[in-house]
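Okay, so here's just one chain, in C-alpha cells, the form predicted alone.
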Amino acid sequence: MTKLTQNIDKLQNLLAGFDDTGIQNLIASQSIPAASAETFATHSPVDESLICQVSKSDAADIDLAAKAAKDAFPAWRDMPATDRKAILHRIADKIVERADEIALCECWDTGQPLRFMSKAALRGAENFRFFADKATAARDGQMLPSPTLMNVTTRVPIGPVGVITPWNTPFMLSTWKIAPALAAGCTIVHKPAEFSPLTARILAEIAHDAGLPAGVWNLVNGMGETAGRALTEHPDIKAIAFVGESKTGSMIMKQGADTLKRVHFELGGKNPVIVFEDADLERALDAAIFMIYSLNGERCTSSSRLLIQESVADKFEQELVKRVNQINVGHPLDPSTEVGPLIHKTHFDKVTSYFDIAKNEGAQIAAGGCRVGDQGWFVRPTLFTGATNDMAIAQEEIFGPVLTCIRFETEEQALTLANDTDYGLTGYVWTNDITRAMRFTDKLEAGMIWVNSENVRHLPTPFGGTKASGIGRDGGDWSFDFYMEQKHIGFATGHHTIPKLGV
C-alpha cells in the first residue's frame, strides 16, 4: 500500500465523523445547527467530491454567538493570567496530538500539499505556546512620573472580538489571530471561510477539550455576505481581525463604521523579489521558486513579481523555466506532491484567465499556462517573461502558482518598479552589497522585507503590510496593541495644587 493510499484511507475515516450532522456552529460550548436550519455543501478541490454539509448561518446565529462572547468576557478577562496561560498551553498540546488529522483534513479541504500542511498544524501549536507565555505580561504598563503625579499605564482587553479567516492555510492563520486574542483576555466569535470549514471546527473542539470556558470561543459558519457582515456590524463585537482580499477589507471598514469597530487587516500583496547581478544566484533561484510555487501560490506573502537585473536575466530565466517545468503537480495527500489543486472553480477560473491576459498584453508564457488533467482544479506552475510593470499580470494579485518576470537595468529603476503597485506587504532583496541592501530596504514600500532569504517567520517581530496590504501588525507585543486598550492612571503625590474656582 502506497503512502498516498494510506493517507486517503485515514482521511475517509476522519470524514466519516462529519456524516451525521455535518459541520455545525459551536456557541457557548454547544454544537448547534444554524437557526434557519439551512446548510451548504463543501467540496474537495481534488476531485470535486462532496465533503459534507455546513451550517449556513445568518444574523440570528451571529447575535447568539456575540451575546455568548459578551457574557463570557468578564470572567475570562478577570481570570488570572497564569490560568489562561495554562489553558493555551493545553490547546497547543492537543493540536500536536491531532496534527496528522488536521493536516489530512486541511489538504482535502483546500488542496494544499501534505508536505506543507503537516508543518502548518505544528506552527499553529507554536503560535499558541508563544502567546501563552506572553499572557502573563499582557497587562504590563509603564511608570511615567511627573512633578505632581505618579503616572502609570496598564492594558486591558478590548472585549469580544470577531475573527474572520481565509481559505488559504486556514488552520495556521486561525491560530495566528485567535491565540493572541485569548492571551490578551478577549473572547471571540470566529467566522471561517466557507470554502475551508473543516479544521476550524477541529480547532474549536480542541479549545473546548482543553478546558476553555463556555462562550470564550464561538464558531459560526456561513457566507461573508450574511454571517460575515452581521459579525462586522454587531454592536457587542468591539474589533474585527480579518485576513483576506483588500477589497473585502474595505467593505468591512465601511460595515463597522457605525459601531466604531477597531480593525486589523492582513490583506493582499503583489510582492517583488529583487535579484541584483551580484547576488548568490543559485540561492536566489531557490527562494524565488519557493516563495511563489509553494502553498500553490495561494498566500499573501508570495513573491509574485521577479525583478531581475538585465545582465543576469537570460541565464536566470532559463534556469527558472527548467525548474518550474519540473515541479510535481499532484494529489495533495501524496508526500511527493509540490503543488496541489486550487481551492475552487471560481478561483481556478480567475487564475487561468491571466494566461490569455498575459498573451494579449504582449508577455510570453515561458512555462505552464495550462490546466492539469480534467478533474479537480489543477494548474501547471506558470512563468510569464517579457513583462512590463504596467501589465495586469504585474499589478493585480493573481493568487496562484504564477510568476511574472520583469527586467531592470539600475538600482533606481528596480526601486521604482518595486514600489509601483497598490500593495506593500513584503519584499525580498537579493544582493551581496550590504550598503545597497540597507539603502534599498529603507526606500522599499513594504511592511516586511527579507534580504537574501525567503520568508522566515520570527514570532516576536511585527507582521503586516502598508498601502492596500493591510492595517496593523501581528506578532510579539504588537498583537496586544490591537486586542487591548491602553489605560492611564495618575496618582497625586501631594505636591499638586488644584486651581480654585468660585472662592
Ligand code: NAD
Second form
Amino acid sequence: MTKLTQNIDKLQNLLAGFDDTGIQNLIASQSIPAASAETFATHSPVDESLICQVSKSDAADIDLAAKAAKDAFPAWRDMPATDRKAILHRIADKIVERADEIALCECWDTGQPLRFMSKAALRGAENFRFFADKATAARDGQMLPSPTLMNVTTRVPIGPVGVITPWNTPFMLSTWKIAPALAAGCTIVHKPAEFSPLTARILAEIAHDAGLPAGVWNLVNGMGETAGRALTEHPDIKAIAFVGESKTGSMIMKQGADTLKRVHFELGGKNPVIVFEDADLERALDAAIFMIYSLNGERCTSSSRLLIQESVADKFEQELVKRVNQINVGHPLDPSTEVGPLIHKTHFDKVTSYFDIAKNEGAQIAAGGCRVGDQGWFVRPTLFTGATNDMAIAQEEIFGPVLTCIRFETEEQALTLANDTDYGLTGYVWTNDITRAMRFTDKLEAGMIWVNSENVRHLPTPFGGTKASGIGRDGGDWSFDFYMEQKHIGFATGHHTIPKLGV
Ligand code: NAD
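Form predicted alone already given; the form predicted in complex with the named molecule follows:
Now the full complex is given, and it begins with the chain already shown.
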C-alpha cells in the first residue's frame, strides 16, 4: 500500500464523520443547522466529488451568533488572563493531537499538497501558543505623569469581533486571526470561506473541547454576500478582521460604514522578487521558485513578479525553465506532490485565462501554460518571460502557480518597476551589496521585505500590507492594537487649580 492510498483511506474515515449532518454552524456551543435549513454543497478540487453539505446561513444566523458573542463577552473579558492563557494552550495541544486529521481534510478541501499542510496545522498551534503567552500582558499600558496628573494607559478588548477568512491555507489563517482576538479578551463570530469549510469546523470543535466557554467562539458558514455581509453590518460586532481580495475589502468597508466598524484587512499582492547580478543566484533561484510555486501559488505573499537584472537574465531564466518543468504536479495527499489542484473551477478559469492574455500581450510562455489531466483543477506551473510591467500579467494578482519575468538594467529601473503596482504586501531583494540592500528596501513600497531570503515568518514581527494590500498589522503586540481599545485615565494629584466658571 502506497503512502497515497494509506492517506486516502484515512481521509475516507474522516469524511464519514461529516456524512450525517454535514457541516453545521456552532453557535453558543450548539451544533445547529441554518435557521432556513438551507445548505450548499462543497466539492473537492481534486476530482470534483461531493464532500458534504454545509449550512447556508443568512442574517438570522449571524444575529444569533452575534448575540451569543455579545452575551459571552463580559465574562470572557473579565476572566483572569492566566485562565485565558491556559485555555488557549489547551487549544494548541488539541490542534497538535489532531494535526494529521486537519492536514488531510485541508488538502482534500483546498487542493493544497500534504507536504505543506502538515506544517500549516502545526503553525496554527504555534499561533495559539504565541498569543496565549501574550494574554497576560495584553492589558499592559504606560505611566505618563504630568505636573498635575498621574496619567496611566491601559488596553481593553474592543468587544465581539467578526473574523472573515479566505480559502487559501484557511486553517492557519483562521488561527492567525482568532488566537490574538481571544488572547485580547474578545469573543468572535467566524465566517470561513464557502470553498473550504472543513477545517474551520474542526477548529471550532477543538476550541469547544478545550473548554472555551459557550458563545466565546461562534462559527457561521455561508456565502460572503449574505452571511459575510450580515456580519459586517451587525451592530453588536465591533470590528472585522478580514483576509481576502482587495475588492472585497473595499466592499466590507462600505458595508461596515453605518455601524462605524473598525477594520483590519489582509488583502491581495503582486509581490516583486528583485534579483541583482551580484546575488547568490543559486539561492535566489531556490527562493523565487519556492515563493511562487509552493502552496499552488495561492498565497498572498507569493513572489509573482520576478525582476531580473539583464546581465544574468538569460542564464537565470534558463535555469528557471528547467526547474519549473520538473515540478511535480499531482494528488495533494501524495507526499511527493509539490503542486496540487486550484481551489475551484472559477478560479481555474481565471488562472488559465492568463495563458492567452500573456500571448496576446506579447509575452512568451517559457514553461507550462496548460491544464494537467481532465479531472480536477490541475495546471502546469507556468513561467511567462519577455514581459513588461504594464501588461496585465505583471499588474493583476493571478493567484496561481504562475510567474511573470521582467528584465531591468539599473537599480533605479528595478525600484520603479517594483513600486509600479497597486499592491504593496511583500518584496524580496537579492543582492550581496549591503548598502544597495539598505537603499533599496528603504524605498521599496511593501509592508514586509526579506533580503536574501524567502518569506520566513517570525511571529513577534509585524505582518501586513501597504497600498491595496491591506490596512493594519498582525503579529507581536500589533495584533492587540486592533483587538483592543487604548484607554487613558488621569488621576489628579491635587496640585492644580480647577478653572471656576459662574463664580
Ligand atoms: P474573497 O475576498 O473572495 O473571500 C474572502 C472571504 O470574504 C470569504 O469568506 C468570503 O465568503 C467573504 N466575502 C466575500 N464577499 C463578502 C462581502 N461582501 N462581505 C463580507 N464577506 C465577504 O477572497 P478569496 O478568493 O477567498 O481569497 C483569496 C484572496 O485573499 C487573494 O486576493 C489573496 O491575496 C488574499 N489573501 C491575503 C492575505 C494577506 O495576508 N494579505 C492572506 C491570504 C489571502
